[in-house]
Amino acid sequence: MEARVDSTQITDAWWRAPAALAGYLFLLALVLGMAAPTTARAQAAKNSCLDCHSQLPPPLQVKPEEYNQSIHAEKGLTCVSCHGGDATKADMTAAMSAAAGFRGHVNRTGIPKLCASCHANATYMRGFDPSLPTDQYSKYLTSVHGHLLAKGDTNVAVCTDCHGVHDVRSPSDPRSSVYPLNVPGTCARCHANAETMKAYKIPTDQYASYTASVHYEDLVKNGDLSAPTCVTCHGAHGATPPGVSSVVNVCSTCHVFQAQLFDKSPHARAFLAAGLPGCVTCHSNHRILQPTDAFLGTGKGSVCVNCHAPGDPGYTAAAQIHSSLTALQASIDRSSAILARAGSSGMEVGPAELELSGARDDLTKARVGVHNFSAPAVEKETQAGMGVAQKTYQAGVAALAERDYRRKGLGISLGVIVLVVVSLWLLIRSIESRNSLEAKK
């Protein structure tokens, strides 16, 4: 049987052929287009420096996985950006030639200036992130580290000691040595090292003290990345210990209201005259503990007795302030306890508990107000709270009385119900007995 081809099929095939060919050509171009950048990237990624140094032992070794995850590698910088040379050359002589601008190892004294060649260039840094600061180098020159480095002391910290060398990461990266959670440990590498600090005659217990502080607790245990670390108080690139007259200014960046009260207190002038730093005289610097009412007064744990002796006005004021605070706390505790008893008994005490929170607010304000060191001002706040606490205590008493009244009423009601039930039962028995006798007759 002879095969026949319809003219319509020929026409359709004629038009489909170019379309199919075009499709194949498009796919081929797409593949080649994808391959070309890949090849270009592979060529651009050629790094003879890394090829060689990845095989060398420490300290010359550079681990590719660390380098490739660094912020510099992510932004396209390579070894030659800092060390010069030509990383595309496989031949070591050509790659490390003077003609290729090879600088090689960077001495510690030259590291800050080398980093500043990019990081102090506002125009260049804007190309990566317009919000990035570019004053790190100028700040470093004003720091204790910078001053000592300028005098030839190469033991002090330079950029790479804090940020890393080939594994520099963004400060927002949890793996970065300058991520907030890691800052204390980074500073401690030097400042907790007795051998390193011996030449500078400064203590090395700062890190141990900080780990016992409320700041460390907020940072590590509560996960508050805004909690103070070393750089919050000392500065990062411009690291310098706060002076006696500036401690309050540093603390006030967070504790604004307390600083305002302290500035108006008699302590502000007395501390300055005696050469005592403001806040840290009572709260310490690195080992800042959670303050309690025991800090005040004249008993165990009081910081007031470090300066004040029995009989002087400060000693008397401290005792009065402590008495006001502890009295309000005791009143709040008493009210809270009776409201809890009433609430557990099923009584509605929500409004009273809400009102009691006002007394707690007054106690908080009074505790903040102690920085003014005025016994009458503190007592004014505590008296307001005492009134609220007394009122809510009476609400608790009334709730318990209502509970008892309801219980008595319920008991009487139950007694009456039982009496009625028994009477009905006796009546029914009596009727049944009478009916039984009549039936026998």
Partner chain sequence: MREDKSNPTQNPERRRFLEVLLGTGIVASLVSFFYPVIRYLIPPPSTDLGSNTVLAATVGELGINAGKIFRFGDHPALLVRMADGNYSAFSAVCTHLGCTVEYRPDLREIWCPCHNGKYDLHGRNISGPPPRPLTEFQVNVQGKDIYVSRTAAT
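Please move on to the form predicted together with the partner chain, as the form predicted alone is already shown.
FYI, this one's just the chain on its own, none of its partners or other molecules.
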């Protein structure tokens, strides 16, 4: 359409201005010039593999659109890059001849090595993404998967089981099976399958447990992609369960404060001596629930009583820490409730609510502080918060007094209004009884 409009304009113009003719010729040359390289590129991209493999039935089928969206296609790699052979040859035998370096189907045992031929080559990879690590293969060799593969077990995960075969995508692509949101599901494909895991005698409830955890909630419900998935603790390529002594190190990559306090606490040595796995002892491993104050103390749901019996100092400390925290929480709730009540009556409680958030900070700090397991230290934190909560409670009381002042004002006004209404009514009666008397006369 546009071209036609252009050409008619130019045809009109050429009558009057020969310069337009020159312009037309230039345009023509440009179009022809652009067309030439396009044809050349089309020839270079011609891939004889797909002539057959897009038509063949599975497992020999390769969907071109599947491969075209992979990161490898994006970076200009072709079938030949992994499978060898010569895709420019139209003849099947020539294209897939040993002479052309055709490798064909890659065995599972050979996959890690094949991927590593590029991905472990720092010089080669630098040409694509200089910041991409090249240690995946060496890490894989140290992983449980790698060890078992070396022993000849071909059921374990190799590169393609997690990353895909022809449709390998960047981990930052939401469609990738190793995108943070998809990682748990990808691991669960094998690890939640009792049939597959039977031979290894390991549990299959990790995924179910993880999906109940606070980490999963943060990942999926809050959309926090930095929230830990399986690989954050176990490693991706070097996937191995962390040992008893290294659990604290794994957790402390994020929970720095808690780990520092724990290291200084009496539990650090005691747990190690008893062979207890640090953080996991109280918080469990995969099903890490949102910790509550009920974890502490001596009541139902407390993890302290798993080891501490009534009468020992730890039992007493647990009870003290628990009561410090719950007392502050109750105090905050009380202040919050009175402020909410005053606020809903239209009172200004903004500053008091702002101040109360300071008490919440103290509570959060005290909850972190419990990892020191020192009752006086926790008490010191909560006392600060108790002071703030008490002050804001007083502010709430004052606001309610203001509300009562309003109600008194309303009472007075209503009294006056009632007085006026009653005297009006009496006056009307008085006027009308006189009127009717007059009328009767």
